[in-house]
Structures are given as structure tokens and as C-alpha cells.
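Starting off, we have a lone chain in the form predicted alone, written out as C-alpha cells.
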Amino acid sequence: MTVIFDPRDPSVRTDPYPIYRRLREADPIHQSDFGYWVLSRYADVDAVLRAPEASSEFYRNTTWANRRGGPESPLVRSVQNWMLMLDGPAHRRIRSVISKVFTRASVERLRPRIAAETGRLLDAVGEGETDLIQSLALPLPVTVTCELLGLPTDDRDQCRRWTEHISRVIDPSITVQDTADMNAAEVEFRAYVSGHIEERRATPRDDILSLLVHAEVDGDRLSEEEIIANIQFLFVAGHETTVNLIGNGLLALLGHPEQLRMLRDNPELIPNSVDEISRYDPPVQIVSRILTGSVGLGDVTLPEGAKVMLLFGAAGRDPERYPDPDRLDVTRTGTKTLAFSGGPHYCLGAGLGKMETSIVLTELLRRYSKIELTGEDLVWRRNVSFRGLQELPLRLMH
């Protein structure tokens, strides 16, 4: 069988699973027409997020520079800094100080305040139609992620629209158009930020921003530069995600009645399953990585300076790994979802994502008694890397 994968056809946006079957059947360590070799099977994928060899750093990379602008753009200029994408001691180095924002205890600290957030925005929706994604689950992590750091709220949408630009920065599918848009949204969210840092720098606040710049690390404080690029970075992987969890999650529970069921009847089954969600269907569907040496799977050996695509979306449907995978089940044991990637470069905002959609889960099932799909042609959102709905259209009675 003849397998092409083009992450760019409109099928892989909306409804990628078939595909994904396809690959992992007939050509698991794919070599596309366009340049990757592209993994589909759960331990490939895992392997190749753990190697060594295997580097994040593809600003270095002429072809992927330019297509965003150039080396000098001001937005592959910003993503040199990102933590994600960076290896080794700088990666770890600026790891360290944002891992003092998504300790356990700083996370269960924000639950009130996601709760009475997810609270009001669902007061607001009231009863009846309502789009998902538009009403709760695109506002609620923007929020959060402006609690966070200390942000004004009020400034939010704003927050959100330069977010949903900067965000196509890791999709392999970009337009000249994205290209110009993502580089004005990165100069005006870099103008944003750089205010707000020098009110830290003058009167520090008790807030997140404040820890980023006063923290030191092995003796150093984090550059102007390095603190603006990496709350960029938070946005994009604090918002982009958890959308995407949300809305990808609600919507499966609604294609498999008997698990929403379950959750209604067993709310405590909520925290646990949001793992499984994860792993149905997950809000980051692909990543990539640069080899810096040869890197074996099996039989098949990757050379030096291969481009690797990992589909998440593949690796969590795997039937190797998962017993009936394409099979939600809130009860699963064992999930160890990739979603939110592993490795060194494991999210460390996990723990918050899921706390948002446990919530948001938590409270919908227990406000309305009956919650309808609405529309039958979901418009999926452009990005390829992340996996979610342009809408999610719903009738919610109490």
C-alpha cells in the first residue's frame, strides 16, 4: 500500500485518525514527500521525544527560518529564547526559573479562581445555544494565563488575538500572509509586555511577572529578552492547548453518550479522565525535531540531520499500546498521554490544562441536565500542529 502523508491536506484537519491508522499500518516511520520522516507508532514517537539526538532548535534551520520571516524577523529572533525551543543547559536554564510558576502547590492556588471564572463565564451563557468554544473555552485559559503572570484581565482579547497569531510559529503549513501577521503580533506583544516589565523592575509586585524578572539563576537574572519571549511562549502553550483540550474533549464525550454518562453519574472519574481525553484526541497533534546524530528505531536507523514529524494524535491511538484505541474510555488505566509531549520538554503546564478542563467538565455536567450537539459540520481551525474547533455548537438545558 502506497502511503502519503501531507499535513497540509484538509482531511488531516478534519478527521485525521484514518490516516493515522493508514500510516501506522503500512509505513509507521514514514519519509514524506516534503522533507520529514514522520513517526506514527506510540513507542517510536516516545523514543524519539526522549534521544538525546534529538534537538528543538529549529530556528538553526535556513528553510524553516526564512519561511517565518528570516533569522532577523522579529519573531525567529523571539522563538530563539523560547524554552521550547531549546536544548540542553539553556533549556534547562530558563526551565528552572518557569518551573517555579507550575509547581503543584502554585497550581492548586489558582483552582478558586478558575472555578469562579468558569462560574461567571457560564452565568453569562445562561441556558439554551450556545457556541463552546466562543463562550468559555476560548476566554477561560487567556484569563488564566493573565492571572498567572499578573497580566490585567482586561486585556485579555487583545492577549488572545496576538496568541492565536504567534501560535502558527510551529505550524509546518504557514502562508506568506501568516508569515507578516505572526511577525506584527510578536512586535506588539513584545511592546505590551516590555511596559509591564518595567513597572516590575520599578515596584515588583506579588506576581508571576515579578519572579521572572528578579529571579536569578546560577547567579544570572533572565535578559529582557529571554522574559518577554518565554511569557510569548506561555501564552501560546497555556491558551492553544487548553482550548483545544476543552472543546476536543467535550466534543468526544458527546460522540460516546455512555462515557458522559458515567462522568454524570461519577463525577469523581472527572480529575482521571481528562488523560484519556488527552489521549483520544489530542490538542497538540504533531511536533517536530532536528537530529543531531543517528537515531535507531528497530530496523530503520535515522541519519544525521533528519527532520522527524511525531504525531501525537498516531502514537495515542496506537492498538500496541492501547487495548480498542479509537475506543474512548473514562476508565481506562495506564493512559500515559503524549499530549502533552515528554522528555525533557515535557509541558510543564500540564498540571494546569487539566485542572481548567476538569473544571470546566465538572461544572457543565452539573448545571445542565442535557447537553446537545447542535451542528453537524465542525469547522476545524487551521494550525495542523494543534488539533481544535473553530466553533462547537450547543443547546445546554438545565
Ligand code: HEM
Contents of the next structure:
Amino acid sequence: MTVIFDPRDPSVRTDPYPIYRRLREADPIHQSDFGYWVLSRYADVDAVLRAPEASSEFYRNTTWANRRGGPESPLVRSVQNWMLMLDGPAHRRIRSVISKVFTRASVERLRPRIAAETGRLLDAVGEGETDLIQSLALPLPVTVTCELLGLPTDDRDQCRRWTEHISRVIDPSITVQDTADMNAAEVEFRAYVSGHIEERRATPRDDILSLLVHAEVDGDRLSEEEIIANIQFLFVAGHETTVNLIGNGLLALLGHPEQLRMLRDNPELIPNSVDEISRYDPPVQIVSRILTGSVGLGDVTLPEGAKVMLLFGAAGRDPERYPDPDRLDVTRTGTKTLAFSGGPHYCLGAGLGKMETSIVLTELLRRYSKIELTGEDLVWRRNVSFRGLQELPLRLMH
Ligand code: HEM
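For the form predicted in complex with the named molecule instead of the form predicted alone, what are the coordinates?
Next comes the full complex, and the chain you just saw is listed first.
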């Protein structure tokens, strides 16, 4: 059986799981028409994430860079300093600084503030109909990210507009218009962040911006270029994913009322349920690598130079790894999801994103005795790397 996989196909956006299953069963190491090897089994995805030959430095690839405005365009220049797109010592240099903010204790200190903001947003929603993406799932992580980075929360809508364009840089489905928009957004966001860097040089505060401005790595400081680039990246990383973990998670639970009831009766299961929903419908569906040397997967060898697409959504439904994988089970143990990646780029904000989602679920179930979906034809966002709903229309009753 020949399997044709195109992540830009609208039916993939609506429900990618049938094609993922066909790939896993018929062609798990698939050579696609668009030039990528596509991997759908858990073990293969995990192996490539950890392979020393797996490079994240896509900006070095001419085709990739040209589609995004060319090697000298503002955004392609910026991503050359994003920790996400660096390998080896250059990557470790930035990661060693930023990881200080994401220790378990530092994340835990944010809990009361996140709970208060969740409460404030839900007070404004009250009872009745709401689009939960706009009223809670999006504004919560945008606010948390602003506060964490040290950007004024009054500017959050503007920052979000910029980073919504900027985030498309990692998407395989970009258009010519996207390329223009993301480069324009980069220039404006850069100027905005520069102003704040000046302020922090003079007066440090307790935020990531100050940390980056004053950090010493290997006896020197990060350059202004490195600071701006990683603030841009962290803004994207901090909210584009969390909004979708909340949205996809709630949608999955509403489709499985018995699981939602179990969480209502046993709220202590909520943190575990967040791991399960990240396996079941992950916010980041696709991560890619370029191989700097050949990598063997069973009897197939991926050659040096191969571009590899790792399907996290497919890996999470692999029956070789998860018994009865299409069943959502909030009591499932040993999930060890790949939704937050693996190997050297394992998500630094996993604890924070999971905590935000747990707080939201806890508070929704505490406040509302009934949560119902009101729309039928759900619209998914256009981005294919990030899977998330455009709107989540709900009716909430006390
Ligand atoms: C809640 C849902 C989240 C998901 C599903 C998620 C997922 C991911 C994934 C898949 C990667 C690695 C990509 C790759 O391997 O190429 C990643 C990296 C990263 N994420 Fe997250 N993320 C989430 C939340 C957050 C939050 C809230 C933050 C910070 C505020 C954050 C910060 C980061 C950072 C800094 C990296 C880069 C790590 C590195 O390159 O070494 N993430 N995330």
C-alpha cells in the first residue's frame, strides 16, 4: 500500500490520526514527496531525537533559508541564535543560562500567581457561552510569558501579534505572505526588546531579560543579538504551545465524558491527566532534524544530509509503546510522552506548561458543574507544526 502524506492537507489538520496510523503500519520510515523522511513510530522518533548526528541548525540549509526570506533576512539571522536551532556547545551555552529559571522550585513559585490570573480570567467569563481559547487558554500563557520574561503585560496583545507571525518560521507550510509578515514582525519586535534591554542594563529586576543581560557564560556575556533572539524564541515557546495543551486537552476530555467525570471525582488525577492529554493530542505535532551523518533505524539507514520529520502525534499513538493507544485514559501510568521532545532540546518549560494546564483544569472543574461544547465544526489553526483550535466554543454552568 502506498501512503501519501502531506502535512499541509486540510484533512490532516482536522484529524491527523488516521493517516498517522496508516504510516506507522504500512510505511513507518516514509520517504515523502516533499523531500523529508517521515518517522511515525515511537522508537524511531525517540532514537533520532537522541542521535548525535541529528542537527537542529536548519538555517544552514539554503532551501529552508530562502523560503524564509534568504540567509540575510531579519528572521533567518535571528534564528541563528535561537537555542532551539543550535547544536552542541553553542546550544549548551544558551541553555545553561536559561535553564536556571526553570528549576522545579522556581516554577513552583509561580503557582499562586498563575492561579490568581486563572481566577481573574474566569471571573470575567462568569457563566454562559464563551470561546475558551480567547477568554482563557490564550491570554493566560501570554500573560505568564510576559511576566516571566519581564515585558510589560499591557503590551501583551502586541507582543502576541508579533510572535504569532514569528512562530511560523518553523512551520513547513508557510506562504510568501507569511515570509513577509514574519520578517516585518521580527524587525518591530527586535526594536521593542532592544529598548527593554537598555533599561535592564541600568536597573536589573527579577526576570529573564535581566538574567540574560547580566549572565556570565564561560567568562563572557551574551551578545545583544543572542539576548534578543532568545527573548523572541522564549515568547513563542512559552505561549504557542501552552494554549494548545489547554485547548486540545479540554477538547479531548469533553469527547470522553467518563474521563472528565473521573477527574471531577478525583482531582488529584489532574496532573497525570495532563501527561496523558499531551500524549493523546500533542500541541507540537512535528519537529524536524537534518542529519550530519547517517543514522540506522533497524535495517534502514537514513543518509547524511537527510531531512527528517518526527511525528510526535503518531509516536504517542504507537501500540508498540502504549497499550490501547487510541483510548484516552487519565489513569494511564508510565506515559513518558515525547510531546515535550527528548534529547538535548527537551523542553525547558514542560513543568511550567503542565502546571498552567493543571491549574486551568482544576479551576474549571471546581467552578462549573457542567461544561458543554456548543459548536460542531471546530476550526483548527493553519500552522501544522503546532496543532491547536482557532476557537473552543463552550457553555459553562455553575
Ligand atoms: C505546554 C506545552 C509545551 C509543549 C508541548 C512544549 C514542547 C516543546 C518541544 C517539542 C520542544 C523541543 C523542540 C525540538 O526538539 O526541536 C520544546 C523546547 C523548548 N521549550 Fe517547550 N513546550 C511547552 C511549553 C513551554 C513553556 C511554557 C516554555 C517556557 C516558558 C517552554 C520553553 C521551551 C524552551 C526554552 C525550549 C528549548 C529547549 C532547547 O532548545 O534546548 N516550553 N518545547
